[in-house]
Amino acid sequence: MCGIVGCILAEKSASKKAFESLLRLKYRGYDSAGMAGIEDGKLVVKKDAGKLEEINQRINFLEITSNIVIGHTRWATHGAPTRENAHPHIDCNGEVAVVHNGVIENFQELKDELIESGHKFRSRTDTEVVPHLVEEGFKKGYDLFNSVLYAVKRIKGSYALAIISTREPDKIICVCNESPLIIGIGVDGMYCASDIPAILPYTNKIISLKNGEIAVLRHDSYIIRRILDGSPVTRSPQIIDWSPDVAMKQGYPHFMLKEIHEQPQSLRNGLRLQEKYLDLISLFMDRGKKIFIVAAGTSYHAGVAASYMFSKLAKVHVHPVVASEFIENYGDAIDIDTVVLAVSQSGETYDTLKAVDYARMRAATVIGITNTLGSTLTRVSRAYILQQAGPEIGVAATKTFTSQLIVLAQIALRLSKMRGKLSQDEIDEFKSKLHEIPDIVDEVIKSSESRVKEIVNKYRDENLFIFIGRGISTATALEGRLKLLEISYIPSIAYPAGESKHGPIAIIEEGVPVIVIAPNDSTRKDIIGNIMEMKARGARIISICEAGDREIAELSDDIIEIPRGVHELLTPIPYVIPLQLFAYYMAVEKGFNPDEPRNLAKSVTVP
């Protein structure tokens, strides 16, 4: 996944278009780039692994004297960045040619039926079975059209698609379902890309395809229709007048908030992970005696909600470490029964990698949660899972953040399945509580962004916060604080809420703010007591807490409510989405830019 763009014009220009095109879609992040024209009736295709520039001086995209022209940029989450596995993929004659952005979940069982049809695959990625059904298509005796359209019905995930054909050089198809997709309408020709900024400078006029409908475009005109039933869809453009740097956020002024906002979809793509892999990591962890999640920063905060998750699933106990001190703390303790599972969004942070080293060299079992396909936390783990998050540009890390959760909550209902440590009825509800998650999302990012805007107004001028939660919620709380603390440079402190009257409480003063997590859980009794404590000594009560919950709205100073019936196991999702808006929002109000916070990387390479 990552950056798509196609342009077909009425002059033979498309290739020089495109290439600019993908050089603005280079913000978003990736490893490989390629671009695919029609020559004389026949495919050229260009790819290589690396730098978009790089790649050029090596093999020349504006050698395509084409007027149509589709290319890619790809963030791997299916095979290795490697030149086979870049986009454009094409199918067995070399007449179809396909970039795609988002995650097929039935990929491995399309891909074996194809082969064995006959058909030969070049690539480990899950987009190359989209041209080689395509192909299908057309021994069926189809058109491109229909062959597209017999393709996408087959295939299930996200994806936005632009495919072209030698069979008619005359069209790009684009589809979208869960990946964003624009068609650009130009006064040379037509365009279409994954993100404004890719054809801004061609056309400002831009019409965004829905989930679920096909496009066809030509030089000259273009037709959409709903892929259910073939219906014609009428939409006019919009006008577009952004700025360069706006477009490349989608209009929103930060990418901090448009990664806020992506967090539904990267959710979705979260809960698309291949059974095989969830089986392998949760086969490895089952062996261990001694089983650590490594991690730093907020991979930590995860790596702690998933030790509540894989106690109360699974019944197995896991050590979440911060990666910076498991070799003093836990080095010698390392051996041929320890599992270490090592969580980092970059694969490659520092001290999460010299852990890891250390574990191997210990003769542990190395598997791995990252975002990141071919960085070195994948190289060096005997498993590993990809997050599919797609590119996080903001160094303050958001989507990444809920996306290992979905993932960590995911590897522990299959470790329960395998240990038999769950009835079938507990694992089909927990798993239909899993799927919920994405829409509970996006409507705690709908309903709370103005209450969070008031909050911030009303507690702007403050110079301390605290954070406190219980249970899995004390997980939900450190990451809350370290997002305030990160971006808007408050001193923040946070604790599970039980340690107040060792210490805490005595900085309590009237007046203070206190964010309390306070879920519709087990802990809710004592989280209550914790609140009326505070309020005793002057305390302002801000609650995260369920819909409806009039007790704990009663003893709140303010309140920002999610909606009810989340499993408890899951809260860390949805209840961190008020504090990452929280974060953003007083970052902003002091006139601080949150993308880029004073003396922050966006990954931690050196001690």
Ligand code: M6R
Contents of the next structure:
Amino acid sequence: MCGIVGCILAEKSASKKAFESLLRLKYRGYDSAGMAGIEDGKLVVKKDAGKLEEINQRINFLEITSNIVIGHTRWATHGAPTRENAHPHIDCNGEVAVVHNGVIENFQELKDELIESGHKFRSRTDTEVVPHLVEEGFKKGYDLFNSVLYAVKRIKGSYALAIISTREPDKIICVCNESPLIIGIGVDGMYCASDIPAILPYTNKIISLKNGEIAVLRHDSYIIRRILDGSPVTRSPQIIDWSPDVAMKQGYPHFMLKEIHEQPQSLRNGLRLQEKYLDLISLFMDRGKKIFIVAAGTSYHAGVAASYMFSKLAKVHVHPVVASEFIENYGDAIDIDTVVLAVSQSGETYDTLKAVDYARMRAATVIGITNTLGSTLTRVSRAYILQQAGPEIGVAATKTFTSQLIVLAQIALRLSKMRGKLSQDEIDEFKSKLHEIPDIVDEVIKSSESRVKEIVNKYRDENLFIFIGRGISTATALEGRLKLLEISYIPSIAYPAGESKHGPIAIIEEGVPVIVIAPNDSTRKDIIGNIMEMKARGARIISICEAGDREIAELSDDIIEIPRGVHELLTPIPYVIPLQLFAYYMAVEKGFNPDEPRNLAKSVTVP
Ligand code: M6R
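For comparison with the form predicted alone, would you give the structure of this protein in the form predicted in complex with the named molecule?
Now the complete complex, all chains and molecules, led by this one.
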């Protein structure tokens, strides 16, 4: 996730406004930043790696004296956070500047083709293909609008783009596809940005662009068209009346809730991984004789779920280990035949990095999954994959958990393919189930939120919750428990349901709430047995189950339904959503700030 902004005014004060907008977009990315304007018919580009304010002290963005400026604050996904990879990116002739938020999936083939036809690339980003494609449009004799159309018809993926050119310095072209982009209609000019807060001090008249739309902004007018057929779009602006604090959270009261709602998008981004990195990671895993997933907290729970994926899809034993126990438990067994897959949202967790260092010293192969390009984990891993979830501000991990799962599922599938463990039909079936997940999550958020609030209201005075699941749902139960515990401070336990009779059932008495993760998978019959044994002892059952599962509904006091047909190895993704919402609304109900739970930090970088 990155932040983009554009500003076209009657006066030459666009750089100041664009800079202030970028400051308000910092939460979307903060490893590098840049701006471009047009001065006396020439493109002026200023950009660098680092934090926005520090960069500004070094290169002073406000020196750009222009009425037209585009800007970018970056959260690196393709190419490290360096000056060269910072946006804006330009074409060979210095006529076109582009800022981009999203992922261009087919950039490598486009880049190869453009290099072949003589284009010079300066960065390792996916974005840089765009200015070069616009340049190609110019070569074909098109104007700026049609050159941009030519470019966007060739790219695949997600993009919010703002583009300027010295050839037509009176306009910004904005394009939107699966990455957010809004237009602001001001009295002094027109604006575009990744989100509303960025430009709210200048105007509260906002139009949200929809997928497949392209807009042309002049300082005193705007038009919107559909990319597909060029037909005009008429949409009235909304008048936004948010307070500054609410604006930062895009209308949500907390970052955690905003990030829960971002999951359909972060999951879509998580499906746009580069094939070559999936291949490389799978190749390393295939060579390992002992394979561990090493992680902490929520990332460990993703690792637990992944161990089922690897075993069932690729027929490989992958052992998930809590990072802080790795050396003590398995240290002596680590050698050159070991592969350690470290999973860490931040890429900076002390326990995970310590385990990784130890493994490297013993000649093991370390590979990583992280949300943070440039983090220590990316530097010490032989290969890594980025989750593409964008920055997560809430201390409780939500969208980064589900994006870890979708990345891990794709690695497991790739490994399975490499090892010849699934038929072509099975591979195709799993792939299509993977691609259904973002829409299913969207539906779950929409359908379950008010139901979750009712359940929170009913159980608000409970002082113990038990979470159970079987098979891969054990991971979902563990994660649901952690969410509730860490932000609402209610003591909770979670365990694989089969363990009940080996001890935990002793604490069940009249009225104890038990949250059961009960998808329609191979464990369903057994979990029904567990529900019955809990009920017989007076427990109140809250089930997360498949829509229309009458048997589970009849045994439960409350249910939350998840759409039918989710692949059993993907159930943790939609099934954890109501649990995230449950924890969130419980914390709010109790008057706690879910974004800043006591005693916890977003990234635990100390022993
Ligand atoms: O950055 P990491 O994924 O390595 O962080 C690991 C844990 O510290 C983290 O998941 C923590 O458990 C969160 N508070 C969970 O919400």
